[in-house]
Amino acid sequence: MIFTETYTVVPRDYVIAGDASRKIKQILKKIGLDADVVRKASIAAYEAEINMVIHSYGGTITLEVGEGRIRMVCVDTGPGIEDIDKAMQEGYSTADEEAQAIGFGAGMGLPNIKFNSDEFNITSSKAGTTLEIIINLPD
């Protein structure tokens, strides 16, 4: 492993929300990988962060990058999401009045971070969500 690192989302805080997302970005930028890998990855860390700062109780981001991939785990502390599938859904969301009055909440979360990943695992129960991004590194 070249380098991990775990970062904590703090719930309904929209003035560090962001925070995690933007070192995630400067690490992998510093590491010097791709350009193009960067994006994804900071794209997929936003989308979660801001997922769990709007609907969670609060987590956590563990960022691993090494043999050959970037992997970042996403743990929150519930209250879960219902339904995943309608979850997936480009447009759905579950966003409350205050996110989507400063902008967020749009429903393209969690089909943001599947399409900027080249794997993506995620679980859900009343305790909480866990996500699995996975972006590979090219040869």
The other form holds:
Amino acid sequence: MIFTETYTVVPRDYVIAGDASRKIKQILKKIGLDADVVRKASIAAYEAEINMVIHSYGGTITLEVGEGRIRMVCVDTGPGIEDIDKAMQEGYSTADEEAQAIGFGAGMGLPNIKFNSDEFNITSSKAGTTLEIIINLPD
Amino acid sequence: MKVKEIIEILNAEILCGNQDTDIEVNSACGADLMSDVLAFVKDACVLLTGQINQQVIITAEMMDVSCIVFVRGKRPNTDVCNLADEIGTVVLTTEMTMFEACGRLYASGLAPTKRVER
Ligand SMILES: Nc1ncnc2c1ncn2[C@@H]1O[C@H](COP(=O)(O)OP(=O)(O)OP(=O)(O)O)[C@@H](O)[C@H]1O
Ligand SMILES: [Mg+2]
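And the form predicted together with its partner chain, for comparison with the form predicted alone?
Following is the full complex, with the preceding chain placed first.
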């Protein structure tokens, strides 16, 4: 493993929202990865982080770089997603006014995370949601 | 199109961030929803928006957006400007509405940012 780090995501704190993704982008750039790969990972991390800020009780993002890939695991502590198929559809959103006020709630986040991933896994229960995002590094 | 041409077309003012008006942009995107911006391509585009919170700047950072234009004369607070300075995105403000600003740039030949094929 070239690099591994875990970042905390605080719910409903719109001042520090995005900090984890910014750190992730900075480290990926510092490692010297391809700009397109860095952008894809940054978009996925940021959408996942904002989802945790807006929709969850908070959690962590663990970044791993190595073995030819970037792997990000986002784990929160609930309340979970009731219908994952619905949540994965473009346009589906339960975002509240506070989230809409800062420009979120289009229902585009999860589908866009999947789009930017080479491998994407999501599991959810009342105890929390886990996303596994894998982006392969070019040879 | 260079940032300095955008400034002229929109009668815009540089607020903060990068002051280099020779930066080239290839396309434009007008949006208030950040997830819409994040679902579009990046490459050296100018983002026109009515949002002035820090998430706009962070979205630009994630997407490598080189220039942000706030429409309807909106001005973000100092914290947001400081963040733009740190990231190095050009930040402009114009009195024009979103509709007029987008229309004028389009009429001047700036291409719409294309959504990445799904
Ligand atoms: N970590 C999470 N915990 C609980 N619910 C979530 C979580 N992430 C997403 N959801 C649910 O899935 C829905 C769709 O998420 P998605 O990210 O696609 O859209 P959004 O966050 O509502 O809007 P956008 O991402 O476009 O700003 C959310 O509205 C929410 O109901
Ligand atoms: Mg979202």
